[in-house]
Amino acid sequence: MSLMVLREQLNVLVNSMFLEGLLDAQFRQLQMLQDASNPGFVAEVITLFCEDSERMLTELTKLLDQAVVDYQKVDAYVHQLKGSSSSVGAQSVKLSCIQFKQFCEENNKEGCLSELNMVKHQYYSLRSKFETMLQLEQRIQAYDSEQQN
């Protein structure tokens, strides 16, 4: 497959993520920070975001499984996830976290559980597309390396 085709596939994927509301303008800012001296910058940030998100979602699930929920702890994790999502431009996850925080403030366990499921759904949809994006970027970088040798 040619380099041009791979780049086109990547562009189509990223554009679809914007159209679906998965990403916002902050992601473009992140992409602009990547250059020839640090070609893996976006991949590194996405990988860290995914690792942190997985950890936070696991903790949120444990906290909400308790008979007595510590809503302050839940709120702290949701706040952290919202911040991480915002910094990488993960718009759909960020918006779900805003609603989740509202349920935390109301000490509404059913609302929190429902919104946790929504956040997980938004996150896993985004993660799946991020994985495809990273695979395409790896193929592009490998192709670029071959061309330089």
Second form
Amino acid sequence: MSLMVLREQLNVLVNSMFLEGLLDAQFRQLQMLQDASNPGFVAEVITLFCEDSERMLTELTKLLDQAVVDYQKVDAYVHQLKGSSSSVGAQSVKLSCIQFKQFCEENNKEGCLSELNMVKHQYYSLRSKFETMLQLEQRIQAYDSEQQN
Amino acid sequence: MAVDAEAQFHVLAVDDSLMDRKLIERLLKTSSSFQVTTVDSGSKALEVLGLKEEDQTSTSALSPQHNEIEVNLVITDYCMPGMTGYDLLKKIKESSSLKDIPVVIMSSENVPSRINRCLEGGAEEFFLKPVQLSDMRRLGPHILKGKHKEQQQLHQEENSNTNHTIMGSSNNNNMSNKRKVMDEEILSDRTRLGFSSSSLNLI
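Now show the form predicted together with the partner chain, given that the preceding structure was the form predicted on its own.
Everything in the complex follows now, all chains and molecules, and the chain you saw is the first one.
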């Protein structure tokens, strides 16, 4: 597949993610921070985001599984998740976290459980698209470095 | 003397989130040729700053062998476990050796009372997260203020103008296209410094 086609595929994918509300303007900022001297920056941030998120989703699941829920701890994790999704431009995840925080403040267990499911759903949809994105990026960069040789 | 004049402007970034540390480091390095050190807590920040025992009785003193690193600006997250960004700000401002270091606070929450408290506590700026490239411009005056003091100590004649920034002025040819185009658009309305390259190390 030609470099041009790969680039086109990547653009289409990223644009669709914006249109669907999965990503927001912060993601564009990340793209702007990537350059020839730091070609892996976006991939690195995405990877960190995914690791962070999965860790937090695991903790949140455990916390909400308790008979008596420690809402302070839940809130702390949701706050963290909201922060990292905001930093990477993961809009749909961030919005879900905002709702989640609301339920937390109300000590609403059902609301929290339902919102946790929503966050997971949003996160996993995003992750699968991120994976495709990173694969395309890798192929493009491999092409680029091949061409330079 | 010559070595000091060549020393890069050194920013200490404090944030408990690894992601945010990566981001702020990239933002700082992209917008200007800063040297950046990142730490994940206020207490580590104080260690790096070399806070001495006589300045702060509640902070542990450093061992005599510990080398102090010179820091020209501290940028810290507000919400951190243990020592908050505000606590760190206060400790820096209460220290005779560190009080002149400009401190910038970042927070994901737009709480006016928090912002005021930080500014009144001596913070130079308050950045809302996620921090953007355009926010980096707001560091300009604080960098120049710090550098200017240093330069006056080292050199007798100086052209200074506090309305100038030193953002990315000499490093353009080393950076790549698209991002720098964006940066140059941002920077094109700012006047470049009149300093010669021998007095500042931006090459």
